[in-house]
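Taking the form predicted on its own, here's one chain by itself in structure tokens.
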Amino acid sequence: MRVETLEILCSPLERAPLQLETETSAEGEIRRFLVNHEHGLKFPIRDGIPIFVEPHQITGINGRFRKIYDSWAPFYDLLSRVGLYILGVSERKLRKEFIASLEIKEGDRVLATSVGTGADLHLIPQTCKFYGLDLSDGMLRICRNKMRKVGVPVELFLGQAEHLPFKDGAFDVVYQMGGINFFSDQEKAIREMVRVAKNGSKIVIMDETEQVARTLENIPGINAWFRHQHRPIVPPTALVPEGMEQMESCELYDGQAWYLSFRKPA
């Protein structure tokens, strides 16, 4: 874990500073944890990923879509290409011009609030500094191996976007890629967003509007994500905090997806 990772971190709860401590297990196993000992907080490092929510404290909306992103994790990356290939949309486009769109500069410390699978990274400024969270260990592991290979530097965090364990004005551009129909609180996300981005920063959401959702829904595998979607999916405008700034909302690809991009006063 670099040093200035280690300076924006905190509880999200409490958003009390960490520090890293070493333990020795009796077996001589070696482990890394993140520790507050004025709260008594202790959160594991396990394989290089900062542990700040366990699975059994993820409840509701969020804990649901856990088990489905863990289970179908190994093939995510392929059901995401044909459910963009059946619904006539080049993935590769779509992340591309999505990407551009941050107006991500050299240097900047970027923040994606569900990084899945890492499906971004070969499009991420390698000269940026990444940071990649998701509620997902199943996702997580495999964005973890897919950055190996493609050689960004990336620091990846197990938590929700609800509680992010960053301090206030960490980062340069914040983002949500898909994933934020299903989360158990949009309005808390997104206000966790505007938190932890810089004064001036660019927030930018996007997911798949209500009528991808009905073309989905009934196909094998990909429904699991749509079949039980209670909530109308519509581009959550209305919990964009006050003040916000240069404010954008549309649809793309032929009403296909909904777009939300507004910027943190300066």
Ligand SMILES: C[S@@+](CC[C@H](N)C(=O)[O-])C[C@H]1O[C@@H](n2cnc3c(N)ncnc32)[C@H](O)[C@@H]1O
Given for the second form:
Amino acid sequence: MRVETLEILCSPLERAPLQLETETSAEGEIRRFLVNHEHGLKFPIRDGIPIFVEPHQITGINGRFRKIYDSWAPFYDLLSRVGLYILGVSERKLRKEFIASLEIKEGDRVLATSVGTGADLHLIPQTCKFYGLDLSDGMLRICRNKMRKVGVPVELFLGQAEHLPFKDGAFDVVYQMGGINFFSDQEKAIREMVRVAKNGSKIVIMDETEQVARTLENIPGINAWFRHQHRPIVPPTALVPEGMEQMESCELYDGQAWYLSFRKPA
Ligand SMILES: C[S@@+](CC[C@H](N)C(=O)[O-])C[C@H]1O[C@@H](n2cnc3c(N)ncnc32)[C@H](O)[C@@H]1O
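Next, give the form predicted together with the ligand, keeping in mind that what was shown is the form predicted on its own.
Shown next: the complete complex, the earlier chain at its head.
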């Protein structure tokens, strides 16, 4: 873990600063933790990924989706490509246009609040520092294997978008691509994106529309995401905190994706 990463981390609930500690087990195994002694907090780092949430701490519908994404992780890239193909959307084009819309500048610290398998890592400019959080250990493991092949420095974290383990104003760009339609608490997740963004930063969110959910809910395998959908799918413009600037909301790809962007005031 880079020193500058440690400087922007905090505990997700108390927002307490963390320090890195190492322990050696009786068998000689070296284990690393992020700790705050004052608050009695200890987060393990497993295979280089800090664990900010354990399965029993996950609340609401997030628990169900963690399990779905964990079990589908090895097939996710294929399934999403097939899903987009069925919808007549080029994944390459969609990801390229989305990443371009983030307006990443040289040296920027960029946060993906549900990085998944890192399907867009190869499109991230190599001059930025990239941070990816996700709720699914399975998805992060695939992402970790992929990140060795890209030039951009990447740090991964297991956590919930509703409780980000980062200090206020840590990032130049914050984005959420897919998944937010089914978050336990979309409003909290958007507030967290705003909190961890620097003043003047761009925040971008995109997900599929209701029309897509209706098409895909009949396709075996992919339908696991859409069955038991607990609320209508609408772009969460009403959940964006007051005072945000340059807000844009539109539908893309023949109404199959909604796109929302805004800027935190400078
Ligand atoms: C549709 S996938 C999108 C992954 C990736 N952003 C992409 O473009 O391929 C949704 C992702 O959101 C993650 N996720 C679901 N709920 C989450 C939450 N509350 N906090 C963080 N990640 C979450 C899932 O584990 C999954 O990796």
